[in-house]
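Below, in structure tokens: the form predicted alone, a single chain.
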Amino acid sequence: MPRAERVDGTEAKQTQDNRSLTSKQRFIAALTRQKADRLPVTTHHVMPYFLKKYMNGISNDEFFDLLGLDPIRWLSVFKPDKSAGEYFDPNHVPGYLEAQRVVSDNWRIEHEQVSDPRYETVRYKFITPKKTLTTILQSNDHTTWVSERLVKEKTDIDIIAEFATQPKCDVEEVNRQAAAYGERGMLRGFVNSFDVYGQPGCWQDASVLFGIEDLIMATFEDPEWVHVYLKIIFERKRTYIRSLEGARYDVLELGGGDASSTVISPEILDEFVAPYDAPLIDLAHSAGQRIVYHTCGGMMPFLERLAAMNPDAMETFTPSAMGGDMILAEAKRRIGEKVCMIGGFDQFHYFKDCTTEETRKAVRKCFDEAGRGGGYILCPSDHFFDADVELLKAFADEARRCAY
């Protein structure tokens, strides 16, 4: 399906001279696989732990300004459908990267603290007229994870299908924030995830709720149930994507690491991932949106398969030294004409415990292998928690020297 024209009319034009672009223009040039004035350089999520421990609690915007990176503002805002009995959860205070939760009288969410000597532990209850579903999350200073899955019985997906709310995008709020952010940087969002804890991709969301090991086994033992499950999640995301028309996002994230080649086989990708995520990408294009497909982990055996889903960009191109399998120059050769590439930088080894010169050389290596010709955004392979601020400055400064 051809990509729809952007709702705000902003498509990057080929830069024929050395004029300086804004960060937003620079990002758009890369996302449309064109050369900018220089290599766009940014980071993935700026983790609150890092800002608190190393940056005296400064804001995201202050972080980007201090380091000289091209800024990203992450935004997720929902709008309840009052005609369907939906409303904002009065007991929910949105946390990091969360939208205000949408509930109804038939889909109420309650939480309670659970005593645990090691971690903050919270049990969430999804209360419906037929059954209450529960999940438990645990957290430390770095992150949050699932310790008890929501879908414990196969019939639990029927409860989700019947009672879960269908959040839609608050287009007016997106556009208000887009106007306020202006040319400063990229406005980036997510395809909606499941309430409390989820991920943008259909397979990834299903994995979070059921567990990746159990989900993989189910593809062999009960594939029909897996397809029913994925269709339920797909429909919820389709409702959201249809509501995006007119929203001035620069790019939205889909996918997830459980769709990587270090987790699943090509056969599972072909049967259970692409048939659900690819139509969402087409639908997003029809709504005038760009999509970046996020696959942290192995990608090399899947490169062409992922590109064939027709995203505008792919990430994270994780190097082998970080547990991935990326050969950046080969990836550029194989798919660089089809998608923008985001990531590829080894933050584990070049954001700490090395010299600034080693960090600069790592930046140049990424530029030489993937940046030539445009269509590349230099970025760490996903987020980081610990880093030497001087190495971050060297990372940003060297990237700004990579001119086209």
The other form holds:
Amino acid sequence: MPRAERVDGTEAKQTQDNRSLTSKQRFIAALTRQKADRLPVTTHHVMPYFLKKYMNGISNDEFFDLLGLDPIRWLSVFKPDKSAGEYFDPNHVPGYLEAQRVVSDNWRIEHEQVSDPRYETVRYKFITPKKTLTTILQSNDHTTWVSERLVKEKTDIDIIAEFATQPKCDVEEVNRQAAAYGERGMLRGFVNSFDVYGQPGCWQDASVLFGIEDLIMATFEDPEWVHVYLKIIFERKRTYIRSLEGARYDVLELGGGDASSTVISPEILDEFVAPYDAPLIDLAHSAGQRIVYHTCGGMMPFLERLAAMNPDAMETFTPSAMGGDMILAEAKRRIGEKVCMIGGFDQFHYFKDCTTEETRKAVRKCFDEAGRGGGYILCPSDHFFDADVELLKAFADEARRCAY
Amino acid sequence: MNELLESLTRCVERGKVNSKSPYPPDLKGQDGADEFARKAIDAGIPPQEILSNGLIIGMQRVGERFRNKEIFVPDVLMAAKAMAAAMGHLKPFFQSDILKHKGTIVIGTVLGDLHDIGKKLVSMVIEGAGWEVVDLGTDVSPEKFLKAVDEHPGCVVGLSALLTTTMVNMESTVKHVKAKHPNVKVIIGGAPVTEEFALKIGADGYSSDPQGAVEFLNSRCTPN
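Following the display of the form predicted alone, present the structure of the form predicted in complex with its partner chain.
Next comes the full complex, and the chain you just saw is listed first.
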């Protein structure tokens, strides 16, 4: 599918003079697999837990400024289709990284606190004319997880297909925020995740709603149902991606950790993941958007397969010391010509309990293995909760010294 | 080897559960582990032989192929399902003491960690090697592990964690267990866990894959 010219012209006016780029230009250079003035360096999500515990609750933007990292702003804004009876959920207060939820009279979402001595526990009800679907989320200081899946019976997906709203992007709001953010850094969004708790990729969303183990078993025992299910999720995301035309995002995330080689097989990737996510990437390109494909966990056996889906970038390249399997130099050799690589840094061992010199050495190693030819953004391999601020500063400072 | 036992081994290796299972496609409509286990019992093959020379061999091959990265998590899940279908026929022999487990392992994902699949995978392969597995689930407190150890004297303890944020909770569990039962062996595993970490927190063993856990149990843990 042909790639539309980006509305902000960043593809065309690629850096002629690399002596002093803005953070945004630096990111764009890497995303288009070019060398910038120096190695772009950033983080994945900056977790509220970390900001509160280690940085006196400063804002996301202040975090980047203080540490001298190339900034990222995450943004997701939906627009209800009033002609389809959609409206913003009046009871929803968006949480971390959440867009204002879009509901309708046939897809109302209510929630109630559930008593649990250990965790904050909330039951969500998706009320439709035919059936009420429920899911339970639990949270602690670090994160939130699903403790009761939304899709409990296979026929529940028919309810989703018939009644779920079809959120679209509020392009005007994205562009207003993009203009305000300017050259400061990268504006990053994600392909719409399922309401309340979901993730960008079709397989990933399906897994979150049904449970990864059950979904894997269903691929063996009832593959036709899995395809119907994925098609329903795919259609919802396709509607959203079509609405992205003209939105000045720098990159949008697709995928998810359950498409890692530490979870699924190449056969499942080929039959149940790529056939749904790859067309979404094509569609995003035709809407003038770039895509970063996210897999946290094993990637090495899947590198070429993931790159063949044609994303602009891939992440997280998690090292084996953190539970992944990444051999960064080999990955660069195998797919570096095709995609920008984001991640690869071992934040567990080099953001705490080590010396600043060890952190700097780890930065240099990533640069030497994946960054020298450009097309690489140094980043922890996924988010982190605990870190020594001095080590973060060393991480940023050393990366800034990695010049082209 | 007996032809029925060879078929049983092959069904576990290939993840062929029963005749109704559409997987693997090339064996569609054919008997699976479920049917071959029944046939083996009806043919008078001793249960211990069915277990040792059929099922355990199949699961051992699965564990080795997984370790060698020849197969992936979904393949092991299907193999374990086939194994479980066959084990259903052997259950009465365990209950009547004709069959005995090699020992017992109390296993769980540590406090604060909700990840189940890795621990389950290890449990399935260990069970397939002839051990009794007491699966405590996920988000298991040190107190709950301790209670399970009290209830299963002579058991081994297996701790799992997927997250770097929760693997630190392995240490408190090891300390808790060892304080009351210094002779109980503890083995740990999980994506971010390393041998170095195992040594640091006083665990007796570490494995990066399920088959390694089986080897640790078979070689270092005295059956109860």
